[in-house]
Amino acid sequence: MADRQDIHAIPGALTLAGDCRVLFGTCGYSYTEWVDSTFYPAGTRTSEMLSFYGYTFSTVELNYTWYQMARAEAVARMVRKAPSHFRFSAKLTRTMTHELADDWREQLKLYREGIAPLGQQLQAVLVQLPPDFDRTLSNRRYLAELLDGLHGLPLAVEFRHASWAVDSVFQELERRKVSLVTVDEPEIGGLFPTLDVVTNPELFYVRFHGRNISGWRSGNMQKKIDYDYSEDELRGWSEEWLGKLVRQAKSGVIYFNNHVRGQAPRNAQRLKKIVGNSSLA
C-alpha cells in the first residue's frame, strides 16, 4: 500500500498533550435513526450520509466489513465520497474473528483485495474478538497466524476476555507494533478492562461500548449498546484515562458504538469539546 497520510495533516484532530493528534469519530454511519435524530438532515438519504457525516468527523470505523466481506468496487465507490483527509479504520469480518471458518485463509486475502481501494485513508484494521476467546494455547497460535496474514496492514486488537490482560500479550503486541484497543463498557466480571497500556507507540485505539450492563446481559445488539453517556462521565474519563494514552502515542483515534438514537456522534462531539477545553489541549 502507498504511504499513508500523516494524522497530524487531517483538519478536525485535535493535538493533545503538546503532540499528539487525536481523531473522533463513531462506528458506522449508515443509520436511518440519525436522521431522526437531528444529526443528518431531514430526507438524507442512505447515499448522501457519508457525504454529511464527513462535515462533523474525519475518521469513521466500518462495522459493515464485519458482518459482510469487503468488496473492492463497493469500497471504492465508499472511498470517493469521503473527503480526501478522511480517515477510514475497517473492522476485520466476522469468518476470521468468530466464525473460525476452515477458509479463513482465503478469507484473509479476500478481505485484503476487499479494502485495498482504502489506500493511504486506511487507518487500522480492527480485529475484535468475542468473549469466548480466551487465552488457550490454541486461540494464541491462531490469532498469532491471523496477525501474520494481515502483515504490513495498520492493526488494532480488541479483546473481550480478561484472560488476555496480561503482560506478555502486550508485549508481542508491542514486538508487532500493533494496537491494543482501549475500551470503555460495563464494569462486567471477566470481561477485559479499562486499561491504558500503549502498545504501538504511533497510534492509540479508544472504543466507547455504553455502560448499559442490563443491555449488555440482554443479548440484544441494540440494547447492549443503548447507552448516552453524561457530561460527567465523558469528563470523568478524559482525566482518568485520556492524559495516559496521549502521552504514550504520537496520534490517536476514538469512536463510540452506542449508535442508538444518534447516541454516538452526540457523545463523540461532546467528548471533543470536553477535552478541546481541558488542560491537554
Second form
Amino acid sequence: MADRQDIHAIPGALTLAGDCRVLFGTCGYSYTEWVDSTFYPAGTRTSEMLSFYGYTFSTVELNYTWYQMARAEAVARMVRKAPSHFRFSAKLTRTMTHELADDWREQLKLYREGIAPLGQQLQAVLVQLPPDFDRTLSNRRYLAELLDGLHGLPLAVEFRHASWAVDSVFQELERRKVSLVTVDEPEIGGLFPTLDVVTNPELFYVRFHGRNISGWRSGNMQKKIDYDYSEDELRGWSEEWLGKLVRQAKSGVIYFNNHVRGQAPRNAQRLKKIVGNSSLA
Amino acid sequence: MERSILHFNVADFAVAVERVADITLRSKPLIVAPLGAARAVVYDMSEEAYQCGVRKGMALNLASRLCRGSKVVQPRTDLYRKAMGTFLKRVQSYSPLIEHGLEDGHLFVDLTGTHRLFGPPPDVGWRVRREVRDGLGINPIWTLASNKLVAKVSSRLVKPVGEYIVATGEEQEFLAPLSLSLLPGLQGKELSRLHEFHISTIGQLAELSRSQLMVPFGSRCEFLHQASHGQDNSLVMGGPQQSAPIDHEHLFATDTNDQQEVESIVGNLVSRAAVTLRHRRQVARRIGVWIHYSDGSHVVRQATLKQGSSSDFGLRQLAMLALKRAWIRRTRLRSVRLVCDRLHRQSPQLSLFPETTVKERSQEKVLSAMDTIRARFGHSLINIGGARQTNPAVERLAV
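With the form predicted on its own already on screen, would you show the form predicted in complex with the partner chain?
Below is the entire complex, every chain and molecule, led by the chain shown above.
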C-alpha cells in the first residue's frame, strides 16, 4: 500500500490555506434516487454510475463494504471503471465493528485481501464504530487490536459515543497516525461532538450526516439522513471548522452521507463552491 | 427498469426452527426424521450432520450410522409453517411482492422502486436479517442481485451463513468462474452431458452460442444460454409459487399392497393438495399418480377433468381413477406420489343459475369448515372418513 498517488496531483482537489489539498465526495455513489433527482442523467444504469460520478467528484466513500465483506474480484472490477486519479475510502465491514464476529481476526485478513485491488487509489479505511461502543476497558483493548490488525493501511476512526472524546484517545490516535473523523450530525446528547482535533497530519477526514434530529433515532435510514444543508449552514461550518482543520493537515477529504433524494452530491458541490470562493482558497 | 431482488434463505430451516424451540439441540448434530417408522427417511439435517454425509431423503438407519451421536427429532411441519409465516410478516413491511415456499425458509423479495421509502436495497437486506435474527432467533442468508437466478446462485455460494451483493451489470462476470452445479434449473442429464464436453464452469458454458448448444440440448439451449449469462426475466410471484404443480409423496414405512391402506393414503394426499388449491384460489384439471413398487419399477398414470376442481370429493374420484390405472401389479408398493397440474385460477364469477346440487353445496360447506379448523389447528386434526392419517414427516412436499 506504500507509494500512494499524491493527493496534490488529483484533479478536482482544492488547495486551501496555502498547501492543504482537499477532496470532496459522498458516502456511496450507487443510488437509483440520484437518477430521479437528476444528479445522474435519466436512464443511467447502475453499472454506469461510477463513470458519471467521476465527472463531478474525485473521491468516494464505499459503504457497501460495510454490508458485505470486500471481495477482491468485485473491487477490481469497480477500480477498472474509475479514472486513474480517483480515490476510494472503504468502510470496514460490520462484522468487525457493529456485529462483532467470533472470527473477526480472520475477517480482518479477508478484508485486507478484498480491498487490495484499490492499491494506490485507497484514500483511507474508515472504522465506523456503533453508538453503543463506549470507552470501556474491553472496547479499548478491542480497538487497539483492530488498529494493530489494520497496520500499514491509512486509517480513519469515527466514534459515535461521546466517552471517546478525551485527550488520551487523541494522543494514541496521533501516535498511530490514525485520522479522527470530524462529524457533522444533529446536536443530540451522548453523540460524539464535532471537534477540530486532527490526529494525523497527513489527512483530516470529515463526514456530514445531516442535522435531522427527529429522524436520527427513527430506525429508518431514509429519515435518519434526510437533510438538505442550506448555503448558510455550510458557510457557517466552513468558517467555524474548516480553517482549523486545513491548518493542521497536508490533505483532507470531506464526504456527505445525506444521500436521500440526491442531497449529498448537491451539498458537496455547494460546499466546494463556498470553500472555493472563501478566504481559505 | 433495473430490478433489485433480495433472496433470503434459512439453511436447514426445520433444524433452525427446532433449535430455536429447544436450545439444548444447538450443541449437537441434529437430524429431523420421523421416529418409530421402519423405513423413515431424513426430512432435514444440521450442517454438522451434513458434513458427516447425511442427506435429505436418506434412510434414517443409514443417516444414524453415518452421524453417530446425532440427535433425532420428530418433524413438526405445522411449527415450521408457523415460523415461516412469522418470517414472512417481517419481510412484508418492505415489499408487497414476495415469493415464498410454505415451510422451506426461502423468500424472494422484489424491492424494485422501493428505494424512496426504505433506502438502498443492501440496507433493507441487512435490516430484515437483523430483525429476523433478533425476533425469531434464526439467521437467514441474504443476497441481492438484479434477478432471481443470480440471487439464488449467490446464496448457494455463501451457505450456511452470510450475504452477497452482485452489482447490476456484473452478473456474467460473477457467474463465470463458478461451478455448473451451482446453476439452478440445470438437469442432472444436462450436467453429465456438459461434463462429457469437459465443461465444468458457468463461464465455459457461456462461451457457447445458442446454435452450438442446440445440437446436444435442443429446445433447452435458450435456457442454458440465458442462465449462463446471468439473465433471468422471471417475475417474483406473490404468494407461495403460484404456478408450480402441487406435488405430494408418501413413502410407506413398510411396503404394502393393502388396497384400503393405499387408497386412504392417496385420499389424504388429495386432501392436502385440495387445501393448497383452495388457498391459492386455483383449480386442477389433471391428477397424476406415481406408484413405486418395492422391486424398483414405477408406473405413472393420469386422469383429467374437463372443468377444474379444488374439491376433495371431486379430486378424490379423479385420483382413484388414476390409481386404478397405475396399480396393475400385485407387487407391494414402496411409495405413492400425487401431482396436481394444469392449474387455473378459480373463476370469481358466480353463475347466473345455480349449477351445483344440494349435495355439492353441502360438501362445499363441509370443506370450508374443515379448512377453517385446519388453518387454526393444523392439517392433521380433521380428515374425511377413509383418508388415513399420514405421518407428515414421511410425506414430502415439493411444490
